[in-house]
Each structure stands twice: as structure tokens, then as C-alpha cells.
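Starting off, we have a lone chain in the form predicted on its own, written out as C-alpha cells.
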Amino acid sequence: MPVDVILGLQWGDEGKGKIVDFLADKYSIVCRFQGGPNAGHTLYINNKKFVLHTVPSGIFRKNVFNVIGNGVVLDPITLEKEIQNILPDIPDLFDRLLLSNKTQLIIPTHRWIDLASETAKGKEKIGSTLRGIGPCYMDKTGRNGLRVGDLFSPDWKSKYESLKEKHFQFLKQFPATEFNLAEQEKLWFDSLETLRKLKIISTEYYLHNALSKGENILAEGAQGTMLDVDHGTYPYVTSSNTITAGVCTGLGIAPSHIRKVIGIAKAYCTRVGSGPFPSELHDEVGEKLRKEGNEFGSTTGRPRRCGWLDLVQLRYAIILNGVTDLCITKIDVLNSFDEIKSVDSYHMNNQLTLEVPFNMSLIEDTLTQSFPGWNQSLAEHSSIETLPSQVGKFLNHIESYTSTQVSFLSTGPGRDELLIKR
């Protein structure tokens, strides 16, 4: 049986936790393939918020197997912070989340390095959430990281002291920074007795004798495709390929597994952080898109810059992405808005293009096509094609110019606030 994709298709934030959320009871299992903890997956469940930043979304729906895979940087202390804020709500976590046996480990020097590295940059800061994920797969890459494997070898903590010895080594490059060490050693030890409890797996054979057995797997990303290190907004994105690609490689399947690839968009564009923005709207009409959308960041807290839809991009991502099905979120957010308009093509070097170009801070400007508000809720509505003419108008000239469906439009951040295309 096949592995379905849910992905972000802009600089995240889309909204993709509660999509996952939605769909997760048609599956087996649900795996995170990629990212660390800066993820932070919004749900609302019977009234009741979550924030997941480790956990994948599946892990509200009963009788759903959670993988936690090797494409992933864990941070021990966040996952036990995690875990303790959900544990009440679901009592048999520890039989459905499962870890992966390869899932690299974040340490407490690697905050310190993401922190003095940063911090170091000055203006030139790329705005790293500084949860020590790009040192963590620095490590990764230069073969000299800390697996959740290694936890169970007796020589585990010269390992860890091995590495870490590597990390002073590399601070001293830096001017110093202010680190509580011991303290954060602690929370980091301590927290170790929480990740034991997890049923840690080879997720490579686990996943390939579920689909044997004809199960449903649902592949879950983390940030969006703007921030993937290949195809983002370089430098400006973050340490792991955030599109469907990095499905095979985060979890161990085979590329011919992957059948529907379901691409999140919102309705208009936000971003956290620094980095180019072709939409980006720096009047009132932007300040109002991040009022009405609660734009700021779950994880950061910090304000998310907003714009509005930009379908140069978004083609390209769903180009990118093998995107089969396009799902639209907080398209109730421009429920009072009385025009909304698309980005449609960018113009640099004295001509129009509707391509991405390689650096996007070369752009000069976007051309827009403006349409008509709705100026009501869409609450109300059961289906999609029962929705406003303009909402139909505005869905109608995303789908022409993307040349994929919308198959699911969020109308609200409850679980059932969501229309599906039959």
C-alpha cells in the first residue's frame, strides 16, 4: 500500500498540523521525516490547544503508530516537555510513538554553538531559532553526530563527551556568549529517562513490513518548501530538505511508495525571519493579515511578516513537490477583506518572469491580480462548491494558474473546519 505526503508549499506555518490531524485517522501510522523542534504543528482539539514541535500530528487519533524518523534532529529536553503537556490527553502514548533507532541527537553545545554562531552575524543574521538544529546536522553531515542508537551502547557517554570536546574546540572562533552549561546538562541528562521509554526502532524495516502488509503510511514535513536547504531561499532557509524527497531519505522507503502528495498553502504568505519576500506587505493592509491570522509564531512567538498569495512561488513549489492535491488554509482570515489580490509574476532586470530566479532578492517588483472580498463568514458552508462566487472566482484562478486542484480549504482552525472537494 502506498505512503501519502502532507508538506508545506511556502516559507511554513501553513497549517499543516491540523491537516494531518484531519486525515490521520485514514492511516496506519504517521511519520515525521524531517526537521527538529522550531516545528511547531498548531492543533485544536475538542476546544483545547496544542502546539507539537517533535510529536507528529497522528498522535491525537487513536489506534495511529507515530514514527519519529531518522530524517529528524531530537532535542531530548523539548520532546520530554512535549510529551509531559500531551500525556494526559493520551494515555497510551508510549505504545504509539516510536522513535527511530538513527534519529540524530541534539546536545546542549549545539544551542551553544547556534547561539554564539548567530549572534556573531550581526546584521547579517539569518534568523535562526537558535534550537541548535543547524549545528546538529552539521554534525550530521561531518559524521560526527550522536544517534539515538548510541544511547544503548555501553561507550555512550564518551561519545557524548568526545563531541562535545569538538564543540569547544569550535566555539573558541566565536566571541563569547553567555551559556548555562551545567544547568542546560542537566534538563539534557534527566530527560534521557523520558526518551528510553520510546519504543526505539529500525524505521527502515518497520515501515517496509507495513506496507507489506498493506497498511497506509502518512508522511508528515515539517517548516515548507521556501526553507528547504537545496530549493529555498538560500541562505536564508533552514538545515533539511523540507520537500517530498526528503520523504525516502528522513524515513528509509523507496521513492516508488509515494502515491498522493498533498501540498499546504494559505491563502496569502507569511515568513518568520529574514530572507527575501517578494509579497510582503509593509502597510496596513499587512498589519491587518497578521491581526486577523494571529500571525505569530508558535514556537518563536515572534511576528510573522505577511503578504499576500504568491503564485509564482507557489507553482514553483507544487513543481518541486509532485504536489497531486492542494490544500488552501485560513482562507478565512480574508473573510473581511473588501479586495484580495495574488502575486501572478515578478519583474527584475527590466522584464517580467514567472519563474523563481535563483536569487530572489534580485526581484524589483510583483505584478498582482486583484480580486473581489466576500465580506462574510464562510462558517456556515458544508462544501466548497457551495461557497461565495468570489471565493469560487479566487480558488478558480489558483488552480488555473498552478494547474492543480483544490482539494481541501480550511475555513477555521478547528478539526472539522474544513471543506474537501468530492
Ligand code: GDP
Contents of the next structure:
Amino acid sequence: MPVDVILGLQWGDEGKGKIVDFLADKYSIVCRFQGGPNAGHTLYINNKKFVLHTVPSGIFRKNVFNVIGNGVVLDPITLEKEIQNILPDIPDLFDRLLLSNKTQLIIPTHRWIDLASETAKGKEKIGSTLRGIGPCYMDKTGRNGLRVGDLFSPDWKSKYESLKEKHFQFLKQFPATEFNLAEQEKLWFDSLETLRKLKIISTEYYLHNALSKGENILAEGAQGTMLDVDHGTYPYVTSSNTITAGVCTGLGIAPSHIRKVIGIAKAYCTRVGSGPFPSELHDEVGEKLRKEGNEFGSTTGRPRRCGWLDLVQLRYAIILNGVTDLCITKIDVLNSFDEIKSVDSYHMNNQLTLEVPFNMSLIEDTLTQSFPGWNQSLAEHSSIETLPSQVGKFLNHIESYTSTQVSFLSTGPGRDELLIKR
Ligand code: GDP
Ligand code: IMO
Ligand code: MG
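Next up, the form predicted together with this ligand in place of the form predicted on its own?
Okay, now the whole complex, with that chain kicking things off.
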């Protein structure tokens, strides 16, 4: 009766969606526990591309139930668009998609506040996806939020209006920004029709009953560890706990149920938005990583910043999450590099350090280890053990530095382009 977890160990976009989709058929239920439509999880099903923002990545697996947990912030407009897009391929979607009655709702003025607040920050901006995530979590912790279950009370419209009024007051502190509220509100109210078609329940009891019956549950993280509101590169983070601990609060599951934690990391690093990124490359190597890895945001289309794999950062993420198994993705992106590097320590205050400091912006330099490239495609290989020795050396270094086994290696975006250590 365990809960396994898949989450990102870097700054998001590690390829979590693909791995969740691959492993989902081993589970009865897949759950999202935090974040919202700032996430973009890409899956390829029969060569067709799908990007999921709110719906868990287990939805394409027949017989698997998918839960949007209480820790998620949900925008009914994005949800409706997403459902319209995947419904032709998943006709039984409404039978298998469940929504917590405690999930917080993003309303249009949350997005307006996000826009106004980011605009006012100028050069200090977070680089938010502007999906209303931060303002919605602010209302949650400020105890003003509107939850899915509220939609079933007779006075929910007045709750909506009073929240909107609070937002108007809040917006007064920022310089004016353009936002077509009337249009967005119409979309929002119309989209509730789709939301109401989902099975809306107390998901904590549902999950507890499933665990009692011996069923397996998979929790799917969004964003990545370095975007965690407590442990990430604050203030350049998202507004939720993206780490394993967030599974417990975001689903109502006790810590003792958690078994495996599969941490996903790219074979290099990327970041979209502002904030420190010690291994970032501003040269033609970074450019090549972006091109080979097609590093453009799944949600906003923004170019992602690129750099080498940062092992100091990765080890920190492994500690925070209790990672039992590493999954290294996008190894194929390095196929044509003559030299590959990993960052093994930081230089700061005239000292070398193996720890992520309070303020990552103060890191002055990084020390790297160099590995020869393999200069060949990995497509023909069907096991980790038979890969070129150069790949083996790189993976061995990751394992020995982090004291964690690389159990999965992703060699392409397709569902089955995955090697599993036996
Ligand atoms: P997520 O947010 O963690 O689910 O990741 P995204 O979907 O935002 O970004 C990962 C991108 O890399 C997507 O375009 C995936 O299709 C793609 N991808 C995932 N795994 C691999 C891989 O092993 N190799 C390559 N080349 N692309 C991959
Ligand atoms: P997935 O689940 C990458 C980043 C934004 C910004 C910061 C705050 O696809 O890995 P927010 O919209 O939360 O206010 O943005 O976090 N960010 C992500 N970066 N992948 C994501 O999700 C992200 N979700 C948010 O770019 O820097
Ligand atoms: Mg993504």
C-alpha cells in the first residue's frame, strides 16, 4: 500500500511528465499534489504531442485514476482547454479524473495581480509564468481563498465577488496594467461547466481507502526542487512546496506511506525565468545545449537558460527529497558534445564549498570535472549496462558523488525511450 513519488530535482522541466506517463500503468492512481497551470508536462503518445498543465500525467493510461489534490491551485479556464484537447483521445476522462473539494481556485484577478506585481518589480521580476499562482497561494495562506467545494454552496458568487473586491484594493498599490477582466470573467464562469463534470470528492478519504485496499499510488510533482518556496532560490521560486514533503500536505497522505522517491534530473541544467544559476553557460556551448535539447518553455515558449549538470545542487535536492532512485533524462542531448562537464564545487568567499549557500547569487565561480563525449546515438541501446563506456563514466560519477543509484536513463522524448537498470 505504498505511495511512490516522481519529482523534479532542478529548476523544473526535467521531463517529469514523460516518466510519470511511462510508469503510470504500474499504479491505480496518479495524483498532482502542488503547483498549477505554471506546469507544462510534455507527453508523446503514438507520436502525438500533448502538454498537460493541471491534469495528472497518468491520464493516458487505461484504468488509471487521476487525482488533482488539495495542494494544487486550479484555473478552470486552463483546465477546460486542456480537457477539450485530450478528450478525443480519452473518451472516459470524466470517469477517471477526480478533483479535491479543497483545491484552491485561481480567479481572473489572481492573474491580473500576478501581472501587475511582476510589472512593478521591473528588473527584479521573478519571471513568473503569470498564471496567477503566487496570488492564489497568498489567498490560501491568507485564508481568503475560494475552494472547489465552495462552488456548491448557495452563496459562492458573493464569496467570489468579495475576493474580487479585495483584489481591486490590492491592485491599487501597483501602476496600472491592462487586463480585459470582463472577457476573462466570462471565460471563467463558462468554464465552470466543465469543472462541475469532474468527480469532486474528499480525495483524502479516497486515497486512504485505496491504500487500505493495497492499491499503489504515484504522486507527480510539478516545478522542481530549486523552485521550492522554502528550500529553493528564494525569492526566485514558485509559491508551493515542490519537494517530497509537499506530497503529504498536498494530498493528505501520512509520511509513513511514502516508499520510493524517483528524482528526475536532466543530464545538464536549465532554468526559465530569473534567479541564480551557478552552472549557466553564456557561450556557444550553452547555445548548443538549448538547440540540441530544444529548450523552450512548454507553458510560455520562453527560451530556457542552459548550463552543465550541477552536482552540488543535485546532491542538495537528493537530501531534501529523500531520493531513492535517480532518473537522468535527455542524455541524448549530449550525443554530439566532444566534452561534457559537471560542476563539483562552488567558489565563494575565497573558499571552495560543496554546499548550496543561503544566497546562490554570491557564488563567484564553479569548479568542474570534464568527461569525454561519446559522439554517437544511443538509440540502438536497450540497456544501461551496454552503453558506451564514456556514458558509463559520466553516470558513475553522478552516482558516486550523490551516493544514489541511477535507476532510469531517458534517451529521447518518446514514451519508450527509457532504459531501466535491472
Ligand atoms: P516536465 O515539466 O518536467 O514534464 O518537462 P517538460 O515537458 O516541460 O520539458 C521536457 C522536454 O524534454 C519535453 O519537450 C519532453 O518531450 C522532452 N524530453 C523528455 N525526456 C527527454 C529525453 O530523454 N530526451 C529528449 N531529447 N527530450 C526529452
Ligand atoms: P514544470 O512542472 C520550469 C518558474 C517560472 C518562474 C518561477 C515562478 O513544467 O517543471 P510562477 O508562475 O510559479 O509564479 O513562476 O518558477 N516555473 C517553472 N519553470 N518549469 C515549471 O513547471 C515551472 N513553473 C514555474 O519560470 O521563474
Ligand atoms: Mg515543464
